[in-house]
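Next up: a single chain in structure tokens, the form predicted on its own.
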Amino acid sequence: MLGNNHPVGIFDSGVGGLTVVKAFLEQLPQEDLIYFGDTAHVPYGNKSEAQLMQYAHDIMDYFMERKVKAVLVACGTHSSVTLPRIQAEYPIPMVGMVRAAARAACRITSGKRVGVLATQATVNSHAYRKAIQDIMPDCHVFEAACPLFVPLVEAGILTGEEPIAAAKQYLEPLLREDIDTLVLGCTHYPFLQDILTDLIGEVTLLDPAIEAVKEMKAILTGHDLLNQAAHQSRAEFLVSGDNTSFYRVGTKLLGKVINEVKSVTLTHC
């Protein structure tokens, strides 16, 4: 039996997930957390479905070895192609991105009319545009997938005219349908947060990390998890592949939170 004082696990393909670990800090700056990045296998949105399942199950199986009491899926992709099956083949609570951002946007906006910038994986699973009109019947989503947002991410290329440039390009037909909502669909756009906002005028931004970390706050809370040690989070930090860039990268928005990154393998990460 797995007790309060047990680490949360926080997964995704990268540095993305670290938007979800800053809200995590914020609002649970009690609890111990394990972060695994599948940095060798980013970009995640050109994957597979039966690859990104295989991915899933190394670091659940890992998470469950670490002896975790809950894990918060810090990636819309998984959160949208995985997560409905993990959830199912392992016997701690899960929160993902998708529906706490479904929940958010639907409460937010004005005109029923909501843009997703997402993964390639994501956008295909129609994940986001499901969990909306399931509570939002009449909603009108559009869906844009955003291949160079994780790369240049992942590289630390946060400003600057390429980004830019994408951010024009991803987003025109978003608002071309006029929306007034936008969504985040992957963790690592809210690293371009500057670049959209000053892009979308009127639009409301929607970061979903809040609102997942709120979740799983409710979940500690309603199954008597959270830690009531009184000290600061622990924080360990793992990656698949290069630890380097994504030490880089992610000091950039957690500054001495991280104090070291390293690499282990998985059996196929």
Ligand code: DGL
Given for the second form:
Amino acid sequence: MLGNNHPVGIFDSGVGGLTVVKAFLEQLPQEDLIYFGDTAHVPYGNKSEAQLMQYAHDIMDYFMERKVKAVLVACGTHSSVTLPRIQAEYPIPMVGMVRAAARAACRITSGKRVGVLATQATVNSHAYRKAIQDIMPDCHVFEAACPLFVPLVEAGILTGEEPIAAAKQYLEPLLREDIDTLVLGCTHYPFLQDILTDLIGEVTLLDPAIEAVKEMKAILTGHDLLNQAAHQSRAEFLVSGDNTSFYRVGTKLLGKVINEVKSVTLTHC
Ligand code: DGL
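What would the structure be for the form predicted together with this ligand, rather than the form predicted on its own?
Now the complete complex, all chains and molecules, led by this one.
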């Protein structure tokens, strides 16, 4: 097991996982982090399980080289498709989005009718539905894939006609099912929170980031891995593809936390 002063690794396909970094910095301000945005492969939602496994291995191998003490999978797709396997393969604590979302959804739902917006790969896995029904077997779960959202967010298009039209289209079948809670099952989607909130009326919107970071904090505490040093936390941002758009969109959300974005090449990237 690595020491307390090692960083936590956090990854996603692009800027989406920064919505989780925001919660991480709020709850764990003393921790250092290395964020990896796999922008050479964004979007993840249309990739096969074999491709996603390859990306997960490359990123995890890199994180092991960098001696991270734990990994936060800030990606609904990897949390749904690859996490159960990579968790068994690497000897460090790992936390994903799905269990955290399921716990929070079951706490919040008033009528046991939960909608989940996620990527196509995540919806195909039904991971959120299974996790919610593991806790609350009589809960009705309705999942919808939103393939236009990630390219819009990566391009920094967070308002206006295009995302509103896409959101209406994706929400319509879920709202028809009379859902009372809507889970943002992809970490890119909180960037579109304002648009979604306007369209869902009384339905409660759930971003699982806070709950996922809470779980990470509990795990670090349980393994006696919390960073005790009184220092300003260091955050390093790396991407496998273009770093300029990541910087532009990322700084919209996190501001000065992102000083610099470096491009790195992993084995198969
Ligand atoms: N933000 C990721 C997720 O939570 C990946 C989305 C994508 O690249 O398609 O699923």
